[in-house]
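Listed next as structure tokens is one chain, alone, in the form predicted on its own.
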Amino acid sequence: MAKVKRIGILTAGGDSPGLNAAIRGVGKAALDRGIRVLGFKDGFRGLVENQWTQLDKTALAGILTIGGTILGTGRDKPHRMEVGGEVRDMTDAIAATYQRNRLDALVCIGGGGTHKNAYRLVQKGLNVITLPKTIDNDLALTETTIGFDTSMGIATEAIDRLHSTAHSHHRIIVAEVMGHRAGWLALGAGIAGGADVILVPEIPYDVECIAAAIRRRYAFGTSFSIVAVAEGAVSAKDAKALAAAGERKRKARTEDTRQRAASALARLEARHTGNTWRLSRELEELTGLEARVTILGYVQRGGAPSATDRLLATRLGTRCAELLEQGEFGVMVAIQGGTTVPVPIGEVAGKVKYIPADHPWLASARRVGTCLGD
């Protein structure tokens, strides 16, 4: 087995607290093994354009506590990248950059999209190792991801602060938390912040059920409520319509019917934009209480990483360097049973880790009287 001498690192997808800690963990542990480290800029585009910077001990110093990523990030897909005004497959160009720089391996730090893109490069014959990063915590085969703990803490603090306004003005406060496909962030922050209602994509909600729970609180003398809602949460009615549209698209036998089904599905998905505001108005009508919306947005992804995320990123990064030295490629460094383990990227790409119906967080939420919309 040839010794690994040069590696590339990139960060892709949305920014997340702990990315710099992960870069540092991989970089310092690799340098300690005599491996030269190149940092490619702005995700996969840096590989296409051969834009990189040397990551030596000076470049890695002092970045552990800094949010964001010193390499920049992007959402470009190697097989569908806009170059010169055209969308082109640039995987061959990436492979050429890999060879031109005499790389022995590439480390990709990112979430769901990054893992699908990394797997395409594995299929091109590149030596790739990935690290799991996403505030949504929805990557398969790992118990947690870089950025989740920090973002959950930020969302929890926001919900904490909203309590005083809700209480003072006798209002319903609807706080929208990130999480388009899975509701880990809304559920964790909602429980930790004492939200009265928590809505996640995994459990389609009935607005009448939510309103009834709020009215019960009012009847027992509590004239305010906090609703934590994941951005991807949908009503039972909308969930049924989306499922039916998706099934029609899947079963379409001609291009014409497929396009019509895809158009109908796109209209339903577009309707979901502003769903939190519609929910707020419906709750006002059904309860007679004033409702206000707070969308936490990108603030959840910003700032310094928590101690937990710094530790996680460092553990994953240093284990990555061990795997590089051992020549084990095509894997994601995961957390399972509290320890770091390599799992095949092909088993992660395209998969979503949803909240299981029997998850203890859901059980605990119900036991303290939290309404989950069902």
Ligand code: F6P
Contents of the next structure:
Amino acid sequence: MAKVKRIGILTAGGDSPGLNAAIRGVGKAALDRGIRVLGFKDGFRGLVENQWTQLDKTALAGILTIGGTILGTGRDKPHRMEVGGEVRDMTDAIAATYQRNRLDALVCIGGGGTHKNAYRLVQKGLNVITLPKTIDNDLALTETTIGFDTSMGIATEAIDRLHSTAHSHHRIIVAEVMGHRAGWLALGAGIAGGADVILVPEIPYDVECIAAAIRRRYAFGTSFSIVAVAEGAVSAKDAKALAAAGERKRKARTEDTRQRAASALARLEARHTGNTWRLSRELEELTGLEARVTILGYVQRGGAPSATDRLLATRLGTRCAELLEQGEFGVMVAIQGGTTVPVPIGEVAGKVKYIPADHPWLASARRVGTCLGD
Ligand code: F6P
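Form predicted on its own done; form predicted in complex with the ligand now:
Every chain and every other molecule in the complex is listed next, the one we just looked at coming first.
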């Protein structure tokens, strides 16, 4: 096996705290092994456009604690990328850049989308290693992901702060937490912040049941409530309609019926934007209490990584350099049983790690009296 001498590294998908710590972890450990490191800019686009910067000791210094990514990021898909006003398959262009720069391997740091894209490059014959990064913690085969801990901390602090204002005004505050289609962030921050109601996509909710929990609190003399709602949470009614529309799309036999089913599904999904506001209005109507909405948004992704994320990113990054040296490619460096292990990218790509129904966090939330909307 030929020795790895030059690698490329990129960050893709939504940014998250700890990306720079990961770049530094891979970079420093690779330099230490005599490997040259090229940092490609703005995700997969940097590979298409051959835009890179040399990551030497100086470039890697002082970035451990900084949020975002020094390389920039993007959500481009190599097989469907907009170039010069046209959408084109750029995987061959990426492979050409890889060859032109005499890369021996490519390290992609990202979440669900990045893993699907990285897998396409594996199938093209490129030597790829990935690191799991997403504030959503929804990647398969790893217990945790870079950025999750920091985001959970930020969302927890926000929920803490919402308590005093909700209490002072005797209000319901509905706080929307990110997480895409999984509820890890809302559940983790909701438990840590002591939210009274936590709504996650994995448990479709019944608004009557939430209102009843809030009314019970009121009856016991607590006139405020904090509802932590994952951005992907849906009511049981909407979940049913979405599932039926999805099924119709899957079963459609002709292009015409497929198109109609797809637009019906898109309409339902579009209705989901603003769901938190709808929920807040419904709770006002059902409880007679005043409600307010707080969308935590991108604050959850910004700023310095927590100590836990810095440590995680450094462990994953340095293990990645070891795997590069050993020539073990086509793998994501995961955390399993608390240790770093390589798992096939093909088994991560296209999968989502949802909260399992028997997850201990759910059990603990219920035991402290949190309403989960069901
Ligand atoms: O995947 C991370 C995430 O922050 C999700 O929680 C959220 O749904 C999404 O990215 C937002 O994406 P964008 O940055 O493209 O608006």
